[in-house]
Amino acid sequence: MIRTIVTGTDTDVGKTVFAAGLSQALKASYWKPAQAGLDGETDSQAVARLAPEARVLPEAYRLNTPCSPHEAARVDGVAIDDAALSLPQVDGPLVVEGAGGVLVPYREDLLAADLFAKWNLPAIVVARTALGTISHTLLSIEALRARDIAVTGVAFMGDAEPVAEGAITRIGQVAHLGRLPRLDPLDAGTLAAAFAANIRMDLLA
């Protein structure tokens, strides 16, 4: 049974799209502990739209300001509590999506990677194929491993960049889980088809 964290090298790298594709493929429960920014479609709403067979769990925190959770909580006057960030108890597969990158603060004394270590789940790193991805991705892998978090592999988003993808997997000694191309339109059908065609589900078991 797969229970995993989906994290990324930065914000807007495609974590939510990948998490939706994975949640649909596994018919998993999906949980985003903290949503920072409520204007427009939230990540949980996007997953509900893109993964109709997933069970989308309510966020522990819904914060108004689109920034790091620790600052969004400060602006909203909300105290982020450890107990509320405990993993939900669910039957079957679970996909947990982090906020932003690996070292985003949920509080001044709680980085995303520290929270991941408490959960004791493996992590999938979602990375762009754009310029700069080698350093960003390797730094993310190092930060996770420094906390004894198992890195299942890297999933790439965007146009094929075999040099960058190869460098990350070789230097980082990490599995290449596949690459999702840009999808237009992006909907439940196109995502499910692209995920089945491009993502190595056999490496997730």
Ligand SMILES: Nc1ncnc2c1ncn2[C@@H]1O[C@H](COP(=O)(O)OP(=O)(O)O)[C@@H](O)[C@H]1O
The other form holds:
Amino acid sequence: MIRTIVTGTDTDVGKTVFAAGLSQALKASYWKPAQAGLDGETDSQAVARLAPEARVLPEAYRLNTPCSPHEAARVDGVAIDDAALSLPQVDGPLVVEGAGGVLVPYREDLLAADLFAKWNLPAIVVARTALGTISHTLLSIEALRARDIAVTGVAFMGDAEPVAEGAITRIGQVAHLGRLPRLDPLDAGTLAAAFAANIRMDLLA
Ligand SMILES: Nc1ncnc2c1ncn2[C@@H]1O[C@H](COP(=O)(O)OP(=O)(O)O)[C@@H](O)[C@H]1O
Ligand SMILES: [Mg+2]
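Following the display of the form predicted alone, present the structure of the form predicted in complex with the named molecule.
Every component of the complex follows; first up is the chain already shown.
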């Protein structure tokens, strides 16, 4: 049964879209521990829209400011508490989407990767294919492995860039989980079809 973290090299790389595709394919529970920024569609709302068969769990923290959770919590006068960030107890598959990248602070003494290590789940790294991705992705993998977090593989988002994708998988000694092209329109139907056609579910188990 798949229980995984979906993290990424950065914010806006496509973690939510990938997590939605995965949650729909698995009919999984989806959990966003801390949502920073409540204007517009939240990640949980995007997953509910893009993954109609996912079960979207409530966030532990809903913070108003679209920035690092540690700062968003400070602005709202909220204390981020380890116990509230415990992994939800659910039966069946679970997809957890981290905020931003691997070393984003939830508190100054609690980075995203520290939480991942406590949860003891493997991580999928979502990476752009665009220029700059090699270093960002290898850095993310190193930071995860430094904390003994298993890296299931890298899921790429964007146009095919075989040189960058190949460099990452070989240098990082990491599985290539597939690549989602830019979808237009992006909706539950196009995402499910692209996910089934392009993502190596066999490597996730
Ligand atoms: N494969 C894709 N096709 C079309 N739009 C995409 C795709 N992946 C991501 N996007 C769009 O890019 C933006 C950032 O993606 P998102 O999944 O929210 O990133 P993250 O969760 O890493 O911040 C969103 O507006 C999302 O709809
Ligand atoms: Mg997101």
